[in-house]
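Encoded as structure tokens, the following chain is the form predicted alone, with no partner shown.
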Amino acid sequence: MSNLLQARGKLTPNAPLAPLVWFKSGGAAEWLFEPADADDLAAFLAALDPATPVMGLGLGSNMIVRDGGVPGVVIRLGKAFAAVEQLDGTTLRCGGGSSGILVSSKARDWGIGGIEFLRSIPGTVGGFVRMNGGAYGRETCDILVECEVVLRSGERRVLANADLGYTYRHSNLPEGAIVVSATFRGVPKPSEEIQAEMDRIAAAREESQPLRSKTGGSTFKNPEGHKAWALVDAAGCRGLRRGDAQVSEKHCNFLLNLGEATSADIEALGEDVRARVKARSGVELEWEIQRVGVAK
């Protein structure tokens, strides 16, 4: 990496992943980039060795690292990919590195309706357009116009809607490409409705949601004509323990840390949870949750 010291963001090697990550479990990456700016982080990816991989990290909130850490560069966007912007009377631009909450707050503000569903989703821009983040009927490929990425190879380039591939949690977003900034567009919305929605969402939220563990969000997918909740409830699973690995009593599509599990004690009760599923129902359910990294 000598000759990528001249990047004016900081990188850290054998950096502790756990504390940036909803579960608090896992390795560390080898190298940890955080870039100045969107210049900094084309000119590192250009001259980075094209065989090393390359893994962006958002909040950390639906990731597993295996306890063996990510090899290569993980790249996380600071405060200077948060800001938001208006463009005009429906259109935003977010930063890759802008939460959920950031920008349908900023939605509210200016009155622009169509964006509350990421008041829901507890991560950023960048992950939200990668993985088509939804929530309570809405999801991101509802309101993309565009966005603008850094590619594996340090190329800048702009993706419209169309040119990722959207279908239920996933896009043809290029491996290694990091999304810098986001252009959604809403509708017209007075901000107490607005405002009205928001509130109603993080209600049903705390309500029905282990908000306040260590948690990766929904685990797996829900399958075609299913809920992967109930599936998981049907299949005697609501509190199934591995260790401090456990299904949550209050929504069993979520896992959490009770304290000291492993990443390898949490992905074993997913796949603990995807064999009882299947074997009681003959559904199988598919990881929603990213699994990154190497095994201890």
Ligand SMILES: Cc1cc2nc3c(=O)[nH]c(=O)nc-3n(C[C@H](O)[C@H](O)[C@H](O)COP(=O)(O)OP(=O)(O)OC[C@H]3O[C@@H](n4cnc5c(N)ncnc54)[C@H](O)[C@@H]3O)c2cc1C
Contents of the next structure:
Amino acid sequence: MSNLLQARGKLTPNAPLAPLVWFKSGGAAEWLFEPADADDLAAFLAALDPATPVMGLGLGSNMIVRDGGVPGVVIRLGKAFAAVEQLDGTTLRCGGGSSGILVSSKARDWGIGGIEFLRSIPGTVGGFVRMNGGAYGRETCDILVECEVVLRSGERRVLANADLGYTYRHSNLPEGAIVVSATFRGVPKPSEEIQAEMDRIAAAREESQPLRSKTGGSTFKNPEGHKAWALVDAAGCRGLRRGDAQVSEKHCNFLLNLGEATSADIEALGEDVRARVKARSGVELEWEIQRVGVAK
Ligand SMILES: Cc1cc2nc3c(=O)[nH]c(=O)nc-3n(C[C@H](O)[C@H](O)[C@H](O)COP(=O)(O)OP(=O)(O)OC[C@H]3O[C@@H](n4cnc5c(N)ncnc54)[C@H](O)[C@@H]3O)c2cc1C
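Now that you have shown the form predicted alone, what about the form predicted in complex with this ligand?
In what comes next, the whole complex appears, and the chain from above leads the way.
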């Protein structure tokens, strides 16, 4: 890493990731890099040995970091990437590290509707673009115009919505590419109506999901024609435990860390649920949560 020490951002060896992810479990990043800005990130990646793996990290709200940690470099976007600006009456440019709550609140202030759903997804713009995050009938691909990325090679590129091959909770964002900003387009709408919709969404969330828990959000994708939570429930998995890992009683497509669960406990519980659902209904559940790094 000696050729990377000119980076203006912060490079930390052996950086614990558990405090940075919602599950509060898992090992360390071999290296954690928090770039000063997009140019810094581009120069860093261009100088990095091409064999070194690179992974983006937002708020870690859809991620199990395995207990042996993540080899290579984890890139986390800080304050320099958290700004949201208005481009015109319906368009916003958002930093890759800005949160869903900030983006939706700015859109409300500027009278831009159709972006309210981001109010309820506790992640960053980089995570939304990669995961095609969505809720209440809308998803990121419905509002994304384009995004700016730094490719693993260090090259900066603008990718249009159509370049990202969006499907349900999936994009074809190239491996190791980091989303540094995204342009979203909504529709003109009075701010009070937007606020009312955001309040409705927040209340619905509060009622149905364990929002103040150590969790990774929806664990499995909804299979075609099914709701994942209903399959998990029908297989008798509501409340199922493995050590301190538990299937949420409140929303059984959520797994919880009740205190001291390891990532191995959480992942094994998820695999147990998949096996029980397969045995009960014949449906193969697919993980939505990103499982990263190596086992201990
Ligand atoms: C309580 C709760 C409720 C949730 N509800 C929903 C919901 O309704 N709908 C929904 O879709 N999701 C939901 N989620 C899951 C999660 O919030 C989303 O998947 C979100 O998009 C993840 O964003 P993040 O920034 O935290 O990404 P992370 O969890 O940090 O990472 C997720 C993936 O995105 C990649 N990534 C992160 N940042 C970047 C970047 N800048 N550039 C490139 N790749 C990047 C990571 O490498 C990883 O592959 C919920 C999670 C929780 C905990």
